[in-house]
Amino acid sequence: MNILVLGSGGREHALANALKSKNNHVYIYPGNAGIFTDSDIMKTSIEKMNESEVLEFVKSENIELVVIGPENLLADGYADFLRSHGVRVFGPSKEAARLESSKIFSKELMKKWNIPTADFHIAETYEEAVEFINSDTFSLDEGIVLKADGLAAGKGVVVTFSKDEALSTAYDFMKNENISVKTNRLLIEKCLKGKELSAFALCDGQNFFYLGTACDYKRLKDGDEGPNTGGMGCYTPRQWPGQDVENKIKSQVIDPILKALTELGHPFIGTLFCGLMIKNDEVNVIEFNVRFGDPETQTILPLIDGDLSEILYLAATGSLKSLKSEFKLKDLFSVHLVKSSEGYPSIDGTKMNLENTILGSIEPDEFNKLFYAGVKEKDNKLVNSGGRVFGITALAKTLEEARESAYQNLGKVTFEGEHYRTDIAKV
């Protein structure tokens, strides 16, 4: 099968990697010089990403299955346009995407699905969100959290125990025009507690594959300390949340949220990706996103027995009830770690330290990875470019074996001003 993939991060290395077979041809763009130092995943002809450009590949090259991994080329409708030509696409349709480019579109929907979820507030306006912080219906003790209502690349959320945060959160996102982050309409939930799980299901627009589930750090700093970010390591859980709680995400958030979407015309096609807190084997959503996750995916897709391009094939046709192959994940836990350039994350225009060379490099095999994101070719060699460079997975039969091995790697690849966590997985 000859297999397109758009994105440019850790994520598209993983899905790269795990499409590529001797059966499989797998393009990638726009890619990162780092992916390119596998010679397996091939560059394309393409120059620039417009939906001209990629229809001309995909039928110059005879691809039968382009999967999107970033979240504004759905939110942009790419799947839509390459769809209305004929292409089978592993993502889901603008309208579809909503779920994650609009918070707010998604908390309504669960609201009137009885989907479980946060006590939230929609403040329409700057005035309106000031006069809500201030009214204290929400508990600061307890928490608040506050959510840009678009797409933010990871840096619309802030939550605080703070009024005075609240209020100045509050003022960045809708009034500070120094922040990149923008929004016209500001969601204020209650804070969830509990544990935080990210589970992943497989959809053709009426049926579901639940592919596992994978517990991501947000938090820059050891001990959840610092401010939020894409992610900064993650791990699978084996023994929790226990096959009660599977069944309840199963049952109370990814059905109906799929039947939300089919009746409202739209049925979801790609992978939802259910942001839950888990307390007392209670299930609550803090967020639905469209698409694989990162660091997940780098961390959820080398467990991968089975033949990832056929299921996203079926379930691209709307076709996953014929599935007849095995298809599941390897009885191994993984550990994925993070290491990000000086100035992560940053929303105010601090210049993070970028272009030292990456120095060092660990041989992939079947139970190590190294997944670049951030980082392009400069005099011959890799730098950092972004802010999440690059990640290692490593995987093993307890998880102190993987997280033991996944540092053992990480401090083989080095650059200057780097930063990771050093308690990933520590549990």
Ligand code: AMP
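Being a predicted model, the structure only gives us computed values, none of them experimental. Heads up, when I say rigid core I mean the largest set of C-alphas that superpose within 1.5 Å between the two forms. Positions refer to the first chain, counted from 1. First, how it differs from the form predicted in complex with this ligand.
- S84 is not among the residues whose C-alpha shifts by 2 Å or more between these two forms once the rigid core is aligned; its shift stays under 2 Å.
- Core-superposed comparison between these two forms: the C-alpha position of K339 differs by less than 2 Å.
- The two forms, fitted on the rigid core, differ between these two forms by 2 Å or more at the CA of L186.
Just the form predicted on its own so far, so send over the form predicted in complex with this ligand.
No partner chains or extra molecules come along with it, only the chain itself.
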């Protein structure tokens, strides 16, 4: 099969790596210079990310499946455009992608379908937000969460226990011209307690294949200190939260949300990423994303025992029920570690210490992987060009072994100013 992956990060590297095989030709656009050190992953002739260029390439190279990585392309309607030209796409329509691109749409749908989630209030104006916060309807002692409605690159959520901070955040999100986050409607939620978990399902509109769970470390520094990042590491917990809770995730969350979107006339084709809070074996949804997670993808996909291209193709064509091949996850633990550039996650990228040569590499095999993200080529060498630079995944029979071998490999690839956490998967 000829496959095109859209996107440029570690997630897309992991996707291309899992899709390549002797039967598949895998192209990636835009990709990055690190990904293209793998001679099995091919560059395209696309020069600019726009729908018509992508379509032209798909037609000229007989691409049979397009896999869309990032949420912004989904929210921009790339899946709709390509499907309207007869292309098979793994990724939801613009309307189905509202599950991620509008937090208010998502919460209202959860409420309608009784999907467990934190109590919430929608403030339609800044004045109403101030009034609601001041009313103490949601106790600040228990914590409240303020969310901008649209995509905000991880900057649109603030959890707070202070009324002053709640009020100033409402101002920043709704009124402050100097802040990149803007929203007309503010979502105010009660704070959920418990342990966070992400669950993933590959969906064909009606049916899904449950891919399992992962725990992501969002904070920059050890001990969950420092600013929020895209994710500094991740592992598959396996024994936790257990079969009963995973059954609840399927029956109380994934099943009803797929039905809800079908009823709306926007069946969900793609990866459903459920951000969950687990407490006393009860499941609550924090949010839905409509794509593979980064770095959860780099953690989970190396565990796949089977042909990922087959299952994504069946999902894209609404025929997951006819999945014949034995497709499962290996009976192993997976740990993924990220190295980031000095200065990450600065809002102004120029403050990062970039363009340092990346030295060393690992011998990738079935159990050990290196996935490149913020990397480019300079003077025939790979240099860091973004926040998260690369990640290492290791699989092993125990979490401790996976962790140890991931850290060993992480030490083999270095660059000036590198940063990484030392406590990933230390549970």
